[in-house]
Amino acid sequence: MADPGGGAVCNGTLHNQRAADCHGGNCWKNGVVKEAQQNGNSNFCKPFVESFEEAPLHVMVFTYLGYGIGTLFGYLRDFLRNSGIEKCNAAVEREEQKDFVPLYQNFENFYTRNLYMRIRDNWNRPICSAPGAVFDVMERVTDDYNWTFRFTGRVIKDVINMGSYNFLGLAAKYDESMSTVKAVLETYGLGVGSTRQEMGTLDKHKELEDLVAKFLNVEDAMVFGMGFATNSMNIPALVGKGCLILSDELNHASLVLGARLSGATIRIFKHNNMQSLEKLLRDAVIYGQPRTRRAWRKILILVEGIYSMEGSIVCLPDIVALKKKYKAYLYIDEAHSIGSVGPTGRGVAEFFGIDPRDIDVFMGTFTKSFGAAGGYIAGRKDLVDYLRTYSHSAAYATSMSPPVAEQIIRVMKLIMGLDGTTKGLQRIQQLAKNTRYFRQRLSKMGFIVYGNEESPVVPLLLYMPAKVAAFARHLLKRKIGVVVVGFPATPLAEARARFCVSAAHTREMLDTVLEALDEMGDLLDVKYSRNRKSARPELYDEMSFELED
């Protein structure tokens, strides 16, 4: 595991990453001294600690063995269902449609009906309160092994919420600080009933966009009603055929969908690996487009600020240096990082001290730190003006709800201190303290924890599917709500629990959770960390991967 007092490398392929300590303007990376990049006003020389420890060999063997046994039993149960011995609760096509071309292949649902269904009770749990530091969960039971559920009418009260993206604790039930949201609701109503290009642009939208631009220190910004669509509907407006997208292998589905819809050529680089990215950039400049060898119209690098499944932070100074060197464009998705990292919550650009002018497209969502909904695109004024005309979301999607816009304005003013208080800054500082405390305690207990020590997204590796289910069920009995994640959202053998730390969590809450996790780690034997700290981790071999056309 990474040493909190050590240094780090920006290389997602490493299994035990140590940070780069800067001394006299130089940074130690992988035992090699490299000069710190100067990007505009950037002078990032703070410890950058990330950890991606490998599991012991026997854990991986038993994990794959578990999936293998599950697959064999799946085939056996499918045989019993087809023979009529076991009742089939899955969706099947009607007898009259047997001669039709199948709507879906039966095997496509194999994993769902034979593995996911056995542990399905750990997902889609309905809550019946605001997603604050604690929430209420509706109790449900199943009589047919998770194919269907019924509610008992009871409510599990005051469950500690370790799963919601409520980083600053601002997604809470109504209090007097939300009076402006109530006033906007009474004045404007809930819906807009039109798109931004028609009759759906309100003064509240303009006020919010000006505030977002000021918050990010850029020329202009545009807001959208849905965070996912902010990526998927705007990337196709920025690039198209004849353009090249270089995408991190762990990018969010919204970025992946937007890239595919654009029609541009997509090539993938290893997560946070600058050697992998530079090789793709160099080859793109040298060889150009396949077959014709013409120069690419645009080269766009797609990255995230904080990666929501890994808890890692983008190596922004290195990426900015590469994008300048090869004259590429940089698009950064700050869905999880805006409001949660940086001294004043302004995201990874502030975290690293990067000049905002060095980033071509800022994207973020209001669903995490702001306790609202929607997203934004920000940057130069000519970029935003272009999107106001050509964005599919601006042309076809309904505008952001006025009360939602006011909630974002209220929170952003709180973070910026424009409300005349320091409450926003205090929440950001509290989140940072809680994050470091929670991560360090987990590491000391012996768990394998992924990601950056400053990231409030904390993945704890469980690996085996049976342990994933037991982990979530036992914690709910202790009134702790967690999110567990497995394939296909993660690699097959890297199932995990994902904790989201909040500024609203008290030290007592975190200690309660940590005490339960300590006991659960011993009960389920998931304390896999060997606490090895390699001073010279292996460098990624830049020749060990192939380009994709």
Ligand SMILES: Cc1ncc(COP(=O)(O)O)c(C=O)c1O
Contents of the next structure:
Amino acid sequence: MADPGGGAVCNGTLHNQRAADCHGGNCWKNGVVKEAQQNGNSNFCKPFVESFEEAPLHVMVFTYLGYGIGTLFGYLRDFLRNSGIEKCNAAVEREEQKDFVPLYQNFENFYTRNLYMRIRDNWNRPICSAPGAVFDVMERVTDDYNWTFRFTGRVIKDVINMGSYNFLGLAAKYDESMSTVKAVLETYGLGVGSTRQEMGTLDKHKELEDLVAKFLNVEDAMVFGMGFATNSMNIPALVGKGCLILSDELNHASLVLGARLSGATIRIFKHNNMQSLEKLLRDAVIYGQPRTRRAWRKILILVEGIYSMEGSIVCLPDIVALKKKYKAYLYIDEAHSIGSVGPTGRGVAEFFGIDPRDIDVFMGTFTKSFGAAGGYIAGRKDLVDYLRTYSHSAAYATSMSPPVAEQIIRVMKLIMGLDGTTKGLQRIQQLAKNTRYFRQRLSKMGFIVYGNEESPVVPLLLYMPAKVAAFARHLLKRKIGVVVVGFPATPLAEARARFCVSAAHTREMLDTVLEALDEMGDLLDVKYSRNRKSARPELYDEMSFELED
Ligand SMILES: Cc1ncc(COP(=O)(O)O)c(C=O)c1O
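Previous: the form predicted on its own; requested now: the form predicted together with this ligand:
In what comes next, the whole complex appears, and the chain from above leads the way.
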């Protein structure tokens, strides 16, 4: 296979090490190390460390056995429900529609009814404070085995928040630093009451768009009221019938929906795997469209900056080299990476030292690092002008609320140092330090931790659903709030806890969490790693992240 860009070694990305094929870099079993080297026009030369350790065989066997037993009991319970012996609380077909094709019955529905319901108390917990480093959780109980919940009226105060995407710690309750947001609220109010193309384009939107373009060092940007819709409504404006989308298998649902709505042909490549992507690109160029063999009208590669369930970072230098080689377009979703990676928080292009002009479409959201709402598309002026006319979001969706726009402006100025301080930079550095500390301590304890050592999204593998539930329940008792995820958000046997590290976490908070996790790991026997040493901690020079104030 051709080595794109001459010598990049992200090739053969290693989800669970199934496709371990490192070109010229170091490759470890059980803790894969990949190093991206000088690549094409990229000056990226620091270590690129990602770990996807496979679970021991016995863990997989017990995990599938657990699902098997749960499924058997599920069938038994369904039988009892169908025979009227047990009350069925789930959505069922109406009697008068019984000859219709079923509206609800599918595997996910069976799984939801019989497996998810048993552990459902760990999800959708209402919060009654700002999602800061600590937050307040409303206490609730169930009288019918998780089918319904009842609030007790009590509040669990000061729970350490390890789950919100509050990477820079800027999703906090009101303080004086937000006075401009208050002023905008007083001047403009909350609602806009119109779309961008009608009466909903405010001077605040224009100010924000200019700032986003400046921040990303691109020609222009457009902002939208919702991050999810930024993907799902703009991808169909860019590609359609006769076009080909090459999509990473772990792309977010909003990208998947946008791709499907576009009507373009979609082909999936293995997560971050350059051989898989290059094969699809080569086939697309050689064979063209099915049957007619005409050339594809456009080829669009869809990737994310940081993958929100794996904590991995896109192999951008290699992807840029491939897209240039095969003359494809690149669309990158920076929902999790904007503000959180790169020396000044400019995302993965800055992280790898890639020229922003090499990326055709930058997409990102303001819901994570910016503590606000909405999304953006940025890039060349003609691209953005085109979307201002053709995007469904521009034509049919009410535009962003002005105080939200002002919160984003405030945070972006903070990150860029336009407020005259280095407070934004300090937060970015604090996040980087907290991330490395948290990841390395977890790896040393013996947990299987996925992803890139620089990713503040930290998935800790638990595998067995019963352990997932016990893990989250025990931690909440110790006033630690965590997000646990399983199928269908992850592969069936790869349930996990997904921590989001924040710059707002103090060392004491992280130590409290780590201590609890250490105990929990022993109690539940989930320290599955065979490689207790952190993946190459010696590569980090902590001082290199210290900036002068
Ligand atoms: C990669 C990615 N893209 C898009 C979105 C949707 O963004 P929002 O939640 O701001 O609507 C998310 C949400 O988490 C995401 O992870």
